[in-house]
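Next comes just one chain, in structure tokens: the form predicted on its own.
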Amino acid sequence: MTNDEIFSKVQAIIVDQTGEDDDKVTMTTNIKQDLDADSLDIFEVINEIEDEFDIKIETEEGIETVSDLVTFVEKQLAKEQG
């Protein structure tokens, strides 16, 4: 799965959970600050990403931007394939 494919799925999940327009959710978007997401929003986004990609995200620490999420998912998928 490419970076763009992962981003598209992550973006769709964030849009669905936060109600924001997809053009507001970019790789540089800070999930908490730019989207005004609270801890429940972030919890729901992480749960959806775990389900979509069949991975486990133990903590949201260090994940602030959409790019951080995409990179994390990429690394988890690479571990599973490796």
The other form holds:
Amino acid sequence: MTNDEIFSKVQAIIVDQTGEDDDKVTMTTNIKQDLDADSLDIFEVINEIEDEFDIKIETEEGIETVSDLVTFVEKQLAKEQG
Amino acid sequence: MTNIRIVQSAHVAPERVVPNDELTNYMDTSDEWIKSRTGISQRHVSTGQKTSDLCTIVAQQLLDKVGWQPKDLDFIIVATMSPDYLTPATAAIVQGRIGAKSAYAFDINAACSGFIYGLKIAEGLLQTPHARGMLIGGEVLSKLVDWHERSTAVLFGDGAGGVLLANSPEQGSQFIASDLETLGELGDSLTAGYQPVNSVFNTDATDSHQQYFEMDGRAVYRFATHSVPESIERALNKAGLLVNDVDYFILHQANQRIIDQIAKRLDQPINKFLSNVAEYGNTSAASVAMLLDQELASGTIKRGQTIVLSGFGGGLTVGTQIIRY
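Since we've got the form predicted on its own here, give me the form predicted together with the partner chain too.
Below is the entire complex, every chain and molecule, led by the chain shown above.
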């Protein structure tokens, strides 16, 4: 899966959970600060990402931007394929 | 399917109400923070009433409302994770106080699923036509809360709710289908009331578990938002019903955001998911029975309707009972 494909799935999940427009959710968006997401929104976004990509995200620590999420998913997918 | 009828319901909560704003005296939190993340506005807290006291009030109300004599009861079950004692059981205390001399009485603990697990046990005990039993969920969770720990203290409250159950073949009410599941491997993600081995023979100095609530919020959130809709779907399948056939859902009242998410996953309108979490917070085994009684009293739930009752919590446990009320 390419970086762009991962981004567009992650973007769709965040848009669905936060109710923001697509163009407000870019790679540099800080999920908590820019989208006013609280801890339960983050739980739900991580839930959906775990289900969508069939990966496990052990901790939400260190994940602040959409880019952080996309990179994390990319690494996890590579690990599982490797 | 069994011809079991919920004959009567009742609930009680301690008089002392603690609004969110009052909690700011004890911890760094705010009404806005609590409401937006949980939907909770206040909770009722015991100022000395024990679990057995709340359960006895419910038991007496149940008998008074329906006009049964205490000796008419075959059994009394109390579902609780905050009993007065490890022995005697809360149900035995209640049995003694109301003088239900013919009833055998015992407690069960399946945490916030306790009332649903209790319904399943009661169904098994009510196989004889005209058998009668009492099931109460009662909690004083305030004694298991660290009132300076904001991540858990804001969530819980005290209360009790119960039902009279009877095997009534002629009246059309039914326990249609149920589903119970336990995920013991995830038990550490929600704990309370640890009982240390503090005898003179204890040599384990590393025993550091806490007596108060401890919770891995994300693990519990994931469990609830996945396992509850799955349990409901399994019970509906057994019943041969579709989710659209359900008139109302009464879920354990842990957090409004969890209830909202479960409604979304089941693709059902949120107005079918009844709620009183704003008023009482999470009352564990009491929550489903307390809400059921409120909704029966208000006339929202009527005879003949299909109702899904579902609990989830410590264990981790989840359970669903589908009834035709």
